[in-house]
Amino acid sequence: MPGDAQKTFYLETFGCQMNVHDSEKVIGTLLHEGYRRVEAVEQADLILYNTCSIRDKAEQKVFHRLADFKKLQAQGKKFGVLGCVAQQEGEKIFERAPHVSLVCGSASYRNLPQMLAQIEASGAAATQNLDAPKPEARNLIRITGLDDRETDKCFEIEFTARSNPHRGYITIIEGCDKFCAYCVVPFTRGKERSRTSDSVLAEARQMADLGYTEIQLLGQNVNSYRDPAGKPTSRKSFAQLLAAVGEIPGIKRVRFTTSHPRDFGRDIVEAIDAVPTLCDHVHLPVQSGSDRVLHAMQRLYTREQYLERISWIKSAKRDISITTDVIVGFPGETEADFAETLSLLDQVDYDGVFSFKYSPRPNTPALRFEDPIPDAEKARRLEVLMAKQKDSQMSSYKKYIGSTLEVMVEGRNEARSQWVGRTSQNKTLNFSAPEEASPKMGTYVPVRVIGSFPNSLLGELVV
């Protein structure tokens, strides 16, 4: 292994699953490059936090948490800024950060080992510089990696660091060319650009040898996937691809996040009836049920044409669970509008929704709009939709009472004496089991349900 055996790193993570993947592959190629990873941000020689740019104040967020640690520069630590704000805000963070020495894109990521050796190097010369009047001073060092949203490379490494032993992410495209009107992706991870089918079935296939049971595809419009190898003929569907990941010996759950409703086929929907390890369940963000609202929004797509999806979607041969996010309080939102996304909750009966205020995000389209709902409204807005959604939950989980289902085991909970498991549906369903019948994390078994929470489910092993 090449390096320095005692060079340490702390990495903290923000935001989406795309981010903690990267997170993954990030520390991947740092115990690659010889550091040794420690979990107290004192204990590190280099501290990085891996950031995500979509909620409001997401970049205030991370110059504080730069300011609380910039005590340690005096003690040679160097500190770097990796994701979405890295990318969002580049050099600025070094004028309002002084102590930051590498501000990097994810796009930049396959980049890191150049990077790691520039910044030693500087350690090195620093180490050399006593004259310098502060030691400050001589760990100052600036080093960028930000490329354009025209890159066509993916990040993809062989030393992938899993967090989970049984449940693996591969990212099989990143980037985003919808440019919504709201959303900062497009800017801050640059334009679509797919892995090869081979590739991403070679990497399913290396993670069912080491024993990865289930696997989530991953991308920022995951379904918009485009096989770039190959003749035409052979170039695999998104849909396809899905199904091969789902065939392969070893893999027994298959998910997939997050979805773009223009870009949804029913092919998938037949995926999912043909191929049992695919899970029953898709996440299909919808934002707004208002057609004036999601042409502002720049969606690309009408209220009949989502509807459209989720009847392929309910009249599939399996009981698929559907879930979606919202954003209430866009600019221009009426009562009207906003009663419409109230209709469309009742007529779809989602699973569950991750629900958001708007917020202006830097670079987005919708910054130029008028933005004359207050945040006391949209704060409102937001209260009537979560309630509203959690009695429809209240309601709709009941109907799993009574029955047995299938889940894998992923925690436990001392204080409740339960055991912590996911069904294929993505539901949570705790459940207790008698002592000589304890499972094991990983593994799969039956649970009778019991009983209903807005969130989740309460059962029984079935033994």
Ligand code: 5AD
Contents of the next structure:
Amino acid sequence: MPGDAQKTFYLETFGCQMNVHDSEKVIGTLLHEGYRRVEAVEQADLILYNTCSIRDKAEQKVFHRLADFKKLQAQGKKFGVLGCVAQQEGEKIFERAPHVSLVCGSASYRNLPQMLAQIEASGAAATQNLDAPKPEARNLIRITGLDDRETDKCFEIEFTARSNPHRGYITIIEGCDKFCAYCVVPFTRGKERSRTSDSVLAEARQMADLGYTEIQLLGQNVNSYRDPAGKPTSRKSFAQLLAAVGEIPGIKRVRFTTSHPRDFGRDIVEAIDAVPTLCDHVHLPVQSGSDRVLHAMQRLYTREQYLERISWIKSAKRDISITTDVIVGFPGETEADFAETLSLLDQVDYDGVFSFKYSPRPNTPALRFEDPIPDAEKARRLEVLMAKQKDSQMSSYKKYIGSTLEVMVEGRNEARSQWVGRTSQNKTLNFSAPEEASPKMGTYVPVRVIGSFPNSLLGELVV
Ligand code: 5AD
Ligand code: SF4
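Can you return the structure of this protein in the form predicted in complex with the ligand rather than the form predicted alone?
Below: every chain and molecule of the assembly, starting with the one above.
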């Protein structure tokens, strides 16, 4: 096919690592279908947005983008909305943005080739008349791939187009069955479905053969992993799968996210202790330190149970870093509840906290809860929490000064003449190196820590 006649696409991704990885699979699918990826909207025949609806702000981004580029529709370009907003809003997207041709949720990506063929067969969009009163008269092509919670297949393809040659994601479980009261994910990503451990391990081995050294296992809730095939005795638990990936020759680091405290077993900590390639890091979202709020959130654990898991992690032989997610201003959260969250931060001494103002989401039970917290109060609590955590990291990160840590070289900051590395604990370690000893991207090098900030460390390459 001559280069300039090739179909082109532009894809922008919003949201979490799951979305980033879904996009890698979507890109792989499009390349396989003969499309070429372009970096500017103006150069593309097909413009895709892989969207996030975890909070309202994220959801609004896609509608802003669609409005910004609406005028390109007159040039025959087609627009597609993928991901969580697509699944959540469905055909309503066509009403709000009539120039959209494709609305496809993540559980339908395996049907993308047929959907793309339909879009291509629909001919030039320039023949469309957006001012006509009825969709038929407007000659609009409208294709939807929307699955309900009955979807039971994973999106497994061989042509994932990974964006980084050294570290990459592997999905082990899709969907979520937890139904936390605030969360839209069970509605946008469908029910839990695990891939077979054989298929996960085959993908990990293939990545190792291609030169990948770091693998991150992904799932909305990796601890719910259930190996769906094989004899009951040969099925792997999540901890066994983690260890098996870590034992693949060539793999130097394995990470996993996200863990749900309810299903987080001690066997995961034992695996981290036993297998050196498993990274010293657990992300264990707590959401609140108050039992009352945890109950209202339907998180299925108490503060005490959560702290028990933290004590397992802290009693490991290795120094495992712990990070978390917190929501402030959940309906009914009192000042005393919030104080309990702050005291939990003190008790755990987290290495990192991602904190969010509660955002009401469609379909979720919390939407109907009384006693909403005013936005200004949510903002105040968020600020208090973030300031506290910053202070805490400011002092706790100091303990690394003087130690030598191994980092994977991830980037270069030319302005500061520094290299950017990541430690096993998932901390950013910016470091300098003599020009003659410049490290290569993706390699692992020892760095001596000479300074610390609330969110990163500073060091020098050990030569
Ligand atoms: N409002 C605010 N934060 C939310 N999260 C999930 N749903 C909401 C919501 N409705 C946060 C949780 C979750 C993280 C990925 O996003 O903390 O762990
Ligand atoms: Fe959402 Fe809860 Fe499922 Fe996480 S476990 S995706 S917060 S419903």
